[in-house]
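Taking the form predicted alone, here's one chain by itself in structure tokens.
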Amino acid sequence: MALVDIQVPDIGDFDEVAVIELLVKVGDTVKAEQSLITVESDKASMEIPSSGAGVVKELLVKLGDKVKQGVVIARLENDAAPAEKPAAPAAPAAAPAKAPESQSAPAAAAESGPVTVLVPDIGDFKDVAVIEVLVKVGDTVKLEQSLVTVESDKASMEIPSNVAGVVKEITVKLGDKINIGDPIAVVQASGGTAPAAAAPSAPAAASAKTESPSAPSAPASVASTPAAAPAAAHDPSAPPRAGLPHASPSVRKFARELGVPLDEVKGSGGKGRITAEDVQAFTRAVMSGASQTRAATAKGGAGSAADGGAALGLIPWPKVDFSKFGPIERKDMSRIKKISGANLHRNWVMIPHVTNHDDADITDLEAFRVSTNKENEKSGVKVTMLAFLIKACVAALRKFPEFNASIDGDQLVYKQYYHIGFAADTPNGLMVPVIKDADKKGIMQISQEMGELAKKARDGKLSPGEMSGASFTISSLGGIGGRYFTPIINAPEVAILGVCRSTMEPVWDGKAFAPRLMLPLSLSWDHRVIDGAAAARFNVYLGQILGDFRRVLL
């Protein structure tokens, strides 16, 4: 037995190329000449083949890393002894070698005028195969600009153009079969020519950095391309497609800037072929929630809006051409509206809910408020009750540690911090600004904020730091009305607390009936780490807090 290690070979002007897909594991065996792997530049992706047969008993190399000529990617154990490697191994695509004079007499002799682009030195291949037309006629192009991808049977490339000028004419198309000196293109020279010895570069050469003009290279770009073909229907249950998805390097790395995993999308083009057009269109239909990535349904889990519910073994959901019944007008759910919605149905479905609904006596706190407003008036500061729930929450909070807790996997994580989340009712939707450490600021401190961060909710200039971190929310609905209400929890938080509008009660107290300003209270609890008697002494003690506020400072 004897070991032989598989190096990179001599693959052009290519330099530190990324590997993208590892094709064979330990244990595989493999013949000579067989893909490894798969590594890709801007301009190219092509297969390392095997120098040797054998056994793979180890692979060197993983997702990501970057090779060259020389490195050495596997270890293969094979019967025989390791045979002579070959003055210039097989690779997909070799070294390039300088271009015939008659390629590059046409661009170097002209300053400007028509220029016949031709197929560059593409190393061993032939007869290779025109799979996509990056322009068209009429279109400006720039030195090193690809025009048409080709693809054999190891490979795909692009031609990049070796002069810059206006496309004057296509002299290939689709599934044509072409090989070096080959023209592809007439160009009217704008004065810009590449160098007599880089005209015919591979199409990978380590000059060619302009990103092909099929591959934006901003996620700016597919918002302001308008559609041209409808999205094409995507199935995120579907397995992945095996092997690379069918796509010209270019495409790829565009997916790969806006995070798009290919192999979900489906081509349009030719065989299935992925063009940047499809991979704006998937990215238009996620964003506008047609449609959702496999990553994302599995997050969603059991029941998310993808199955409709069956997953969780409920009827399909209704379909109603609700305009047989009237007039009717569409309009799109706001992005705020369908973020918070996913988030709510994924914490109703997954958190055991409970609710508990109480009153508290805010006789003597809101005259309170109502004097201390008067005394600072000229502060412009104006305190709300909210801003005394918050305080006596944070009290509550610390008598039962368990509701300031959150649940992760097996364990819960007492929080050391009170940070108060309350619900923000905006133009857009709800939002949740966060008021940080409230245990640590005055009623006149917290009003402040609140009344900051409540017009950044309204104004749509919230950060993601003001809105994170909460260990427990409020939502308060005493500006607008109702009685009691049943809060959704805000997930990893385990209660949270509605209120609603006060009102004038008779109270009994002991000898008459007494005129005093209730306050109702909605708790709404997890289930699997509070219960329910917990919860009943969380709201009497809230409650006694709101009655009595100096119980903040026992």
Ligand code: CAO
The other form holds:
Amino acid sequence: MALVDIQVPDIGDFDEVAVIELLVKVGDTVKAEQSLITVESDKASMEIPSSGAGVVKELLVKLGDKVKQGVVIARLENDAAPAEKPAAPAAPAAAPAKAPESQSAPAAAAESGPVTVLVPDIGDFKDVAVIEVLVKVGDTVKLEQSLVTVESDKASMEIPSNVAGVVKEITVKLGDKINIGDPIAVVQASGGTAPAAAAPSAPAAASAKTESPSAPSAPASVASTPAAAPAAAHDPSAPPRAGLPHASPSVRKFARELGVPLDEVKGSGGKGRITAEDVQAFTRAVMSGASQTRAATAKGGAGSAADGGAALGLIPWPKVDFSKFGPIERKDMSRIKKISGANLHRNWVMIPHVTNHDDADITDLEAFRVSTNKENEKSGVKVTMLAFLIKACVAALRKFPEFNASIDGDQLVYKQYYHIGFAADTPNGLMVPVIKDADKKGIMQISQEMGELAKKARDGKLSPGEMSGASFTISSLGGIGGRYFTPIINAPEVAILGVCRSTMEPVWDGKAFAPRLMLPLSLSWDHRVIDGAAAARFNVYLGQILGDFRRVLL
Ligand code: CAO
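Same protein, different state: after the form predicted alone, show the form predicted together with the ligand.
Entire complex below, previous chain first.
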């Protein structure tokens, strides 16, 4: 076993390029020539292959790092002979190749007049596809201005003009496969031809800005490095790799400057490639409110009152002059109403709610509650139906753990604690204090805590800690009335139980109708996590416990 350092090979004139993608992770087994990272300059992006095979023991670069030749990218453990020298991926184009006569002559000679711009030395790349034509006939181009973008399966690069002037003819079209020496365009030089324009060979000169004037035509020859990739791997028609948006370096740079998340932009180019126009269209859509970035949606901006529903693609909220129809009075919404309103709106829009309704027979439980309160009159603690409901829900949550879960990306978080929130109606609006560790508390303690928390809520004295951490919520309208309703889930919880006023009803016991105290239950659940059958079972089980609390012991 030997440890081998894999370094950035000669990448030509590139001084410092940013790591934009890590293609392997510690523990991965890599083959020789397998790409390890992708780097990007303002003119080109390329993958850096491994010069040896082995298991990645350490990754020594991270996203955003600037790297150059000689920087160690990764340490591999290798049970074979030591890897080839890092120079192996030897960017052949790093050393200025001699330009073919035919290429150099016209540009070098031309101080003015038509100049045919040729494909410079782009290393070992053969038949690279033109994926973008960046200018059109009649355009005035500056020296070093990119004319076309070409792409292989390992890199994309822009080919700049080695002459300033007006584009007279474009001799390539999208999809054409081009090679060194192929004509790209004819430019009517305005006297600004680079003296050494003949040196399209200066390949590694990806950055025009750092280019010496003697090699102005230097293409974005980042290609030179990936050229180390085996020729067999070259397949310009290959679809773009998943993970990195398919866009040319200049489009990536443009998107970065505007702060546009490129992975959210739909590409209209060949094979879904994102063009500069796509980035502009995305920006326009976001700015006009017709669309929204994922980040903004996650912040709850979608369809807010402020955007009038535009983000959801809805017609605007009706604007009515109510005073035309009768006397009115305007009042500011309370702070709590605004906060809870924004939360409720997000939850209603983002969670696929379903509500199951059921009834529980609480005749015996209510009798027990009343007698308990009589016995404990002097204690000052009133046992409430809600306290029993909290305990019954804890038992059901234990039996059906997905109701006590939360979605986190592609994962479900199953909480092993039972913190139960309860909706409290206050003069300022809805508040949800939380009974922590309800599974570890008795009915008396829960009743007492609920009384204290409900009072604090009404007095506006709840601390943030007393309102956070719930894993399930109960909303009881039992003290008020009603039959059933649709409670809104309190994200990131996945279910909420609504309870209305119990009523005495005739219930068929198999022989006769008997008067029973029935409690209406409304369970809303997140259909991404919970199925209808599980919800029905949850309600049935809850009803059985409320009917006979001894079942909790089973
Ligand atoms: N069926 C019949 N009677 C019920 C009952 C039910 N399901 N639930 C409570 N009651 C009775 C109580 O026994 C009490 O009767 P007594 O005064 O005779 O003892 C009376 O109704 C009032 O109870 P309460 O509502 O004050 O007490 P509680 O423990 O049931 O609830 C609290 C406390 C804080 C949840 C409640 O005061 C409250 O704010 N409820 C509103 C919740 C809400 O707004 N939900 C909607 C959220 S979505 O907008």
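Note that the coordinates shown come from a computational prediction; the quantities given were computed from them, not determined experimentally. For clarity, a rigid core is taken as the largest C-alpha set superposing within 1.5 Å between two forms. Numbering follows the first chain given and starts at 1.
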Original post:
Under a superposition restricted to the rigid core, does Val434 display a Cα displacement of 2 angstroms or more between these two forms?
Top reply: no
